[in-house]
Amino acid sequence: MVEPADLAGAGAEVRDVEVLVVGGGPAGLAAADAARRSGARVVLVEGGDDVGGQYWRHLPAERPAAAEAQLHHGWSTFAGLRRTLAGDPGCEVLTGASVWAVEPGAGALVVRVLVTPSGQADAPGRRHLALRPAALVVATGAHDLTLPFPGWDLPGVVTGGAAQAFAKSERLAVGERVVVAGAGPFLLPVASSLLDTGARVLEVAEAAGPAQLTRGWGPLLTGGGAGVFAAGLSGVGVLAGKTRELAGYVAALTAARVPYRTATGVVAARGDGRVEEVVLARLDATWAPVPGTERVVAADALAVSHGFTPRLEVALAAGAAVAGSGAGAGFVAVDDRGATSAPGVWAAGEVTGIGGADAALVEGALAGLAAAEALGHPAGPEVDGLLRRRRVLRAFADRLAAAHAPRPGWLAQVTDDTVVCRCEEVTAGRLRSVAQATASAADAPAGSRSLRLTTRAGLGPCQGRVCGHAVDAVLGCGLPASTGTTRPPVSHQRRPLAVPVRLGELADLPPATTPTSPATSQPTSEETP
């Protein structure tokens, strides 16, 4: 535990904060305009050079597109929080800020961040601070899930959102002929996003066939299932504002000629040094590949998204639970107004459950509210009102969430040679073989620890984000076969440190105030290199 002395005098700047928000999304921003509304004092930090998150990832301010709004959807609401926030006294706005370490406090978390300068990103004597939340709001987002094939470590192949995130922060296609392939809606804005830039979209392969799509979206369509039209007209107007944005994708995607295929896998990527060509197959309902469907396209880049897993580092150190089963399986498990299982924390966004930009601010303007609500500060009457918009974004992400779940098939193109874990280079033969020689009953699921230690898996610079859960995959744990299937667990993010960082930076601080270990969660000594 960090004592008070321990921090007083040390390399980092310490101060207590009313409500700190970690992270500068749609979430993060909702958050932080909602606890000053209540009158709370807040510090967001945000680790990129600017606010927005993925969703609003724009040209940096010193170079300025000339009409950023026909790019982004809401950009309006972004503005005016962004504006608002800056304006604000009352918040402080830390961009290039990490938060590396949550550690227990004397009755407060201790939350590490590291400042970086301005336009410097990879410059030394970033700035160390020591921040004391009284409430603490984990606003973290999500990172891409891609499913391993073979060739998916040949260059040219990127994560739908890199991709996306070239297109809107650089104004650069990740290549001229692109192959888009997936599962769920973000294929249409990847898609869309590389038009943008001047690249030829050959197709979007949507993995889900008719069948797990109607079930998925039927509902939405009839006005049955989960009581999205039952809201009341909170719903109606959800559903309209989804629908302009899904038909702004069909409009781009059909001016362009470029076709959409349900039941469609990518199988491999294959080429000399770069992705040259992308097999392509039909996909049976369990998304295993149909033999004999293969066709070759011949194309420079691939872009692959099968949906997002959630950035659980900030909230597991912090004490956070993750729920373990049902719709919410792998996500912190919040309450409707966004409580976490540790006390002064709240959680909001894509790390409580993928719902998209809208369910995001919802959720975020509820978690702000709440966390002041707690120190003293009332809301005001807009929480019912955000309470039964949360219920229709809910729902509606419940039903994509259907529509688009990876189905336990895919598995079926990972071959023995197939690369696994990128970083060390680690093949599903070689996972399957270390774990059946050293499974055991005190080592589950299937031997994980043993062959994290054996092989590395997991353990390169990626630290499992990329490869952790296609490896628990490979164990047998499986990535959810639908959305009541419980996920693996999540033992590759909980981690001493959530991001990297020099250790020169860490010998800059004085022994006592050495990272010692998260607030729960131990992890354990083969999660680090």
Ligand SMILES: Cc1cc2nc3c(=O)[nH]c(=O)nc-3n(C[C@H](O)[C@H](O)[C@H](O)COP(=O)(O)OP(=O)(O)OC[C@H]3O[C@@H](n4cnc5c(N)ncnc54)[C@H](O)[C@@H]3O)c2cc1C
Contents of the next structure:
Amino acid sequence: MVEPADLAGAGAEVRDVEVLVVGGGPAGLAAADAARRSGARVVLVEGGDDVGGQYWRHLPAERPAAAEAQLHHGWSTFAGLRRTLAGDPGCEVLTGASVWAVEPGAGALVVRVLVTPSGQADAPGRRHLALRPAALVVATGAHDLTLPFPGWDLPGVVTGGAAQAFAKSERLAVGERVVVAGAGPFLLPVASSLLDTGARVLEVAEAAGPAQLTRGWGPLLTGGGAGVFAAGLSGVGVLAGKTRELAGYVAALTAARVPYRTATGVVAARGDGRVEEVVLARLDATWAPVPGTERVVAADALAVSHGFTPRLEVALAAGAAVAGSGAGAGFVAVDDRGATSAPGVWAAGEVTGIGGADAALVEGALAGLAAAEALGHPAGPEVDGLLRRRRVLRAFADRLAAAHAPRPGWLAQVTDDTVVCRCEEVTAGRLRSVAQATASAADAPAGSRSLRLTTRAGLGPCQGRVCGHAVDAVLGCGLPASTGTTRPPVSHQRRPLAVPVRLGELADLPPATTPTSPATSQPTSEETP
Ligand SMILES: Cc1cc2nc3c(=O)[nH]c(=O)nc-3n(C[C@H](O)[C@H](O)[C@H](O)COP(=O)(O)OP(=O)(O)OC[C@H]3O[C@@H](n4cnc5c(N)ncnc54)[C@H](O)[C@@H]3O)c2cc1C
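I would like to compare: after the form predicted alone, may I see the structure of the form predicted in complex with this ligand?
First the chain shown before, then all remaining chains and molecules of the complex.
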């Protein structure tokens, strides 16, 4: 446990905070705003150069667009939140401020933050804060989830999120002739933003087939989705923004004559030094490629996304439990108002389940109000309305998850020579042979940690953020695999350091303050080495 005396000597600026919000995306902004409306004093820390998160990622302040609002959905909501919080003396917004560790402290968690001087990415001389929040709201969002295939490590193959980030924050296209593939509604904004930046989108390949899509989307479209239209207010009204957004993407793709093919997946990317062609195939109902249906598309870029996986490090370190299978690790378990299993810790937005920006806004507001209320600042009458909106949006998100969730047959595309862990260059064949060699050992169920240590899969710079779910699946745990689940998932999300930290910065801490363990223990199959 970190004692106050330890902190004072740590070269850190030590501060007690009423409500600390981690993450400046839709959920974090809404949480900060709601907590302020209740009267709590708030500090919001955001690791990026500006607030906005993934949904409102935008051009840098020094190169603003003439009409940024036209490039985004719901920009006025974002601009309003940013303006309100920036002009509020009771709210401090720190950008370039990454939470890198959370430790148990005397009476409060100690949240360690490194603040980078403005506009100087990875600059030396970062400011070190040790914040002791009375209430913590975790709104750290999600990463891309990409299922591997032969050639996914070629230059020119990028995640859908990376293609989006280039388009939104640089107005650059990742290529001139781009294939967009994977699964989920996110493929549509990816294709649309590529078109906006002048790329030619050759096609959008959606892995889910008509039956899977109908099961997910059908009840929504016909008005029978359980929970969606049964929340005491018009589900249609709550979902109107999403419907307009979807219609906009469909119109953009139609105008550019971009084919949208279902039950289609990428089975390989090929090229000499970078991607030159993409091999697509029809997928069966399990997402296994149908032999003989392969076709080759000449392209100079491929953007692939199969959904999102939550950024759990801060929540786990704060002692919050996760639930569900998610992408290998599940999501932070919360009640309707965002309370986690850890006292004094709330969570909101994608870290609690993939739901889109509207859900993140509503959940952020609920969590901010609940956190403030726990500190003696009662919430107003808005809670009931927010809870009803949340029910509608969550039901919608559950439907979408069902419509696009990965099916077990995807693993058939992962040949033995496919690199699964790109940092350490570990192939699927190597993982499979080591898994097979240890399968009959008496300690097999606990063996996945040793498998990772043996193969080094997931131990490189990405620390399993990109490959962790796929490593689990190839080993037969976590994501659905064709072999079934036989081992407990590897806890690749449990990382002692949430973001990279210089050794010198760690060395500046006195020994007693060096982070050791999560704030409270939580049942997990294995610890990250
Ligand atoms: C790459 C990507 C692109 C997306 N693009 C779209 C899109 O175009 N359209 C759409 O409808 N949905 C998109 N989504 C889904 C989108 O994330 C959500 O709909 C919405 O932004 C979720 O809001 P959030 O606040 O939960 O998370 P986010 O918007 O992800 O915000 C989380 C914030 O927390 C910050 N953070 C994380 N960890 C730390 C830390 N340790 N310290 C400090 N700050 C931290 C991050 O920098 C980020 O700004 C995208 C998702 C991803 C992963």
